[in-house]
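Let's start with one chain on its own, the form predicted on its own, as structure tokens.
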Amino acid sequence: MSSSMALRDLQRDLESKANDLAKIQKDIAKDHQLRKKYTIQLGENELVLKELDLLEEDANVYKLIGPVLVKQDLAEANANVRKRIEYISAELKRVDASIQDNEGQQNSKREAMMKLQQRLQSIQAGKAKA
């Protein structure tokens, strides 16, 4: 009787770990999407910065605010884009760290699940012999 209870407990534990693993995998997928978005934004902002660097000091620069183009100082525009690049780079580092952390958790959950499956199989094999 105790082996069947142990078997049920192991199966429940395995299900729980499988659910945890699925959640971690969803988090990793979300982080990868976020990373892709930030990488695209970083590329766009770096391109804008290169274009701003090509302009003369007296060039007219406009910023789109809602449906309106508002004239902006070149130095201010340059500073804004650099600050945005700095922010996006920091977010990319944060997302990369999150991905790395989640992948570590994913690997440990997989190892734990494999050990549980082996225990389950050995208990079931022992039952089959009996």
Given for the second form:
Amino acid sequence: MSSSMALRDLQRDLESKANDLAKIQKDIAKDHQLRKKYTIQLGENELVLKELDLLEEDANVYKLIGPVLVKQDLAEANANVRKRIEYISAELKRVDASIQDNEGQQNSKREAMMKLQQRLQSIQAGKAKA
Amino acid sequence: MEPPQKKGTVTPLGSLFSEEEARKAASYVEERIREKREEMNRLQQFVDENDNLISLVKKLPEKLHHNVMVPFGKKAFFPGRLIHTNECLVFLGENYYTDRTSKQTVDVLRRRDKTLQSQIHSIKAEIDDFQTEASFFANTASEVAEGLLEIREEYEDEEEEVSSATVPQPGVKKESSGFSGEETAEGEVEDDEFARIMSKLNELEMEEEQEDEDGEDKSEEHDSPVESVEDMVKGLGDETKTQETTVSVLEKVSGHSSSVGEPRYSETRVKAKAIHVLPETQPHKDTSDPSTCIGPKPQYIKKEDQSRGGIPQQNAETWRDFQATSAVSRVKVSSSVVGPQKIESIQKPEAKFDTNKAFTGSIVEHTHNMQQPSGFQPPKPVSRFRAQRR
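Could I see the form predicted together with the partner chain next, after the form predicted on its own?
Entire complex below, previous chain first.
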């Protein structure tokens, strides 16, 4: 009786762990996508920065905001792009850290699950014998 | 002759990777390659568009104005005129635009082209990478399907095996060839002698076996070798004969008794036994004389033969006994023997004893290394000692 209870507990435990694992994996996938997006943006921003650096002082620079082109100061645009790059790099770092973190969690969860499964199996085997 | 010598491992490749897995991996990599190809194609398209744009922008300022159809909404066009042909509003990315002249625009576009090219380049490298990977997986899969075996041997082990197993056989061949030459030269008288020696050897072998069964009585054992040596020496008296015996012994050992007469078969078995024991016992003893490796070897082997079946604990005793006996044999041999080889073999034991005494107490672990050098020379020295022993 008690063994069957334990068995049920274990199974419930295993299920919840599996759910956690699935969640973590989803997070990881999301982070990866985010990371990809940020890397692309970073590349684009760097290109822009390069071009802006090549522009002469009196060049007209516009920023498309919604449907309108707003004229901007070159220096301002330059500063904006730099800030943007900084922000993106910080984001990239953050995402990387979160990916690593999640992967660590994933591994530990996986191990825990393996152990649980083994215990379940051994209990079941014991039951079968008994 | 020494089947248990195997130190390597033989694993069917199939047990490491199932064919299915390998195929799966290969197909996965193929998939990746396809993705990368698509990406590359996309980039290539960009490059083409860029080229077109460059040529267009180059052409624009050639005229003051162009008549064009201006798109109006999604479907409609109306005729229009393109003026300010030298002015472009260039999109830089990130919603930034800037006014540029045609020439400057072309420069921008050229730079863009460069980055695109470098991207394509890196993707190409990736594809190459994946392709080699894919071909590797495919190969593995097919190899698994063919039932390929992976054979692994440690380097040292290999050498050992060579020394103990394979080398002796070549040695046999050489010696036997040499022997046959000598035989023909010396005529058939020798055949008789040879037969006699063989029978004697047979006898000795039998004796030895008995002794083994009795539980090793060392003094007896040692005596017999001495006597046998003496006999041999008397009977043969020269190198040829020792070589002959060697040959027979070796042949027995290696299991080719083709060129040797029947009597040896029985011996063969005995010999084989003795040799089997060698590898196991040798390690303990060999360790003691790394420095004296060559000379002593024969001695060692002999020793092992005698103590074959012997227990490691007995080694020390045996050694002492052995020293005594060998001293005796030395005397006898030296009195009766003329051949240079004999002297050699005698001297070797001597040297060995000293080292022996010095080292008996210490048992070193890396025996294999020691054995290699010793094992390598053996074809001759061993046989010599063997001959001597009988």
